[in-house]
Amino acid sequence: MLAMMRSEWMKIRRSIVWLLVPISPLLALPAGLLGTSATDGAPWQEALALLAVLHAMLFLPLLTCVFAAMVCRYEHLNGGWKQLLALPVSRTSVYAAKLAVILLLLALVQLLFLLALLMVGILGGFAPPIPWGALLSSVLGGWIACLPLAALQLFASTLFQSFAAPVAAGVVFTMPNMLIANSAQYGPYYPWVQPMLAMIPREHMAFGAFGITSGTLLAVIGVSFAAFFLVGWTYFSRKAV
């Protein structure tokens, strides 16, 4: 497993995901800056909740999605699955690993949201406490919430033979998510909508799927997952090369 990490880091490492990684937190930040007070009311929480509905509604999702093809797409070019397998290396691993690279990117675009979190405070004069509780709860809610989709994207990408088939598919399905979010009995089990559920303070946003409640929330997250990540698993381990 160690191994395979290595080479899925040799294989990013010079990529251009790492200029994608820190679009969001970048985006967000001005929008921030612009957006809030320290004159609010809570103004640690509303900029929390207004970055998380950029940052989470769109930019998240999408980025899932991109870094699921961009860990496949060295394989899927001249014949690259082949030449992967036929090392003394289980399909387990393999899978695993691309999985774990994709959530570890993840895990560095929610510590970069966190840090323009924190600047917009900062640079906005906000008065102390930060109340770390909520903003470490959203950021690794919004991590935890990515799990479903993480796995559905990375069978969506070893199933397709494009780069290009995934990630649209993905722009698809998060276009319509404040759509579906309105929606309590279908929002929280889309994986597309559900980082924004996790992320956005519950004070915010008390219309549709976020009435859920977060035990809840994470039930469905954990329940999607193991399903996605079960398909995607069987799909690749038979995967003929």
Second form
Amino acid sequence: MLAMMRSEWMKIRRSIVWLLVPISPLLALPAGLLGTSATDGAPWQEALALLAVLHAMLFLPLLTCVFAAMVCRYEHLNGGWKQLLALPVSRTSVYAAKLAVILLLLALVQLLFLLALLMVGILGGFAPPIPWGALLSSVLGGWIACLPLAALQLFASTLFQSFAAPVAAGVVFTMPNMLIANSAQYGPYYPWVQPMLAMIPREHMAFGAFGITSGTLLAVIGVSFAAFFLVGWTYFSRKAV
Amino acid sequence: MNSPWMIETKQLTKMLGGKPVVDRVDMLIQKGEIYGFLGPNGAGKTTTIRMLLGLARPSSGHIRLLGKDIRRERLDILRKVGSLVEYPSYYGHLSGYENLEAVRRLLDIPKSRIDEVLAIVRLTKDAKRPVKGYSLGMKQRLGIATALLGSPELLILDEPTNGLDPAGILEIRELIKSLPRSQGVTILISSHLLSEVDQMATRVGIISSGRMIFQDSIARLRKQAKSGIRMRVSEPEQAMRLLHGHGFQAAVESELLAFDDLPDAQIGAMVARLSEHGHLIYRIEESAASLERIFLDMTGTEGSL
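Switching from the form predicted on its own: structure of the form predicted together with its partner chain?
Whole complex next, starting from this chain.
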């Protein structure tokens, strides 16, 4: 598995994926500086709520789709799969490594987002203390909430022999996020909206699907991740290449 | 484990859409052999090879590579197998060296081996360039380098000269011929052109519409060729009637007397008869059917295979 990861690193190292990683944090920085003020009641929470909306509603699910398609793209393109799978590697480790790369990229995105948030606070002169608990649980929660979507999109990306198809599907399903977040009934079960539900502080959004408790959301995320991973992994293990 | 066969399939079958694409194939390849796997495009060569490598599952039948069952010991087997399937696989955004490095990390072998295989396929100079800028021939050579990386005991090359120009074909053929035979590498090389494997293969298997229709030495394949005797004489029609009168089987084909293969004594007798009757014999030649001809007759395909 370690060898597998090192091989994946070799392939992704020179990929354009690195241009996509800092996009959302780079946009969050000016948006945060312009849209918040140190004189707000709780400026840190205000900034988090403001920046997390765009980041978690749009960028996080879209980036998950793109990353998943990306790690499969260079395998689809010129017969990479058949070369890779004719090597002494188990299909499970190949699939797990692909998922791990997606999750590592997303972790990096979240880390940069946290950094952007901290810079907004520091440059904006927000009063200390920095609410680490709220910030970290939001960033980490957002990352965990990407797990089911990452598994689902990886499945789609191995299923379709193209880069565009799974990304297009991801975009189509991400677009209605704002509407679906309003639905207390369906929202929590919709993989594309889960990052948003997990990232935005509860006290700032008390409507629709945001009414769900963290515990319930975590359970839904856990179960759907397991389900999507199992389906995708089973398909990939039996796939003829 | 003491099986003499590097590749052994039993009744290997692959059904696609209810039709057998590979139909009860028994393939046997001995250690140290260079086995030419021949057949027209779409005959089932690539499907067979994909099953050998565990890339696709057989519908029925068994596969043993290096004496081991591919279903049970796939990873053990693949550690000792190098392959190039159908068209070369590569990561275009990486250099040739990086492509090999991505594979090397999975094989757990020393880095120096990359330089060795690059030298074997003569890509050392271009190793630092992105592969997307390589010519098809260079990509093929990189594919062969990748297959050689793990110092395999068994090399499976599927159509390694596909899509290359004559110079490229020659280059790849020379390369394959130059591979270290002394180390006892067994090579399976597939092609739709007999001429391509003719000069290097020790044994051939011919597949047509999913069925293995011939599997034996090249020499045996040549024997299957109907050789015959052609004779150019002054008056072929009369000569033929004369010979018929003496109990010889003869025919006229495009102004030439044509016979099945005959022992020397009979030919001598015929020549004597013809001379006696004033026929002038300009030349007598043996006509061995080309391997291409035999191949075409066997696979029942005309023109381009």
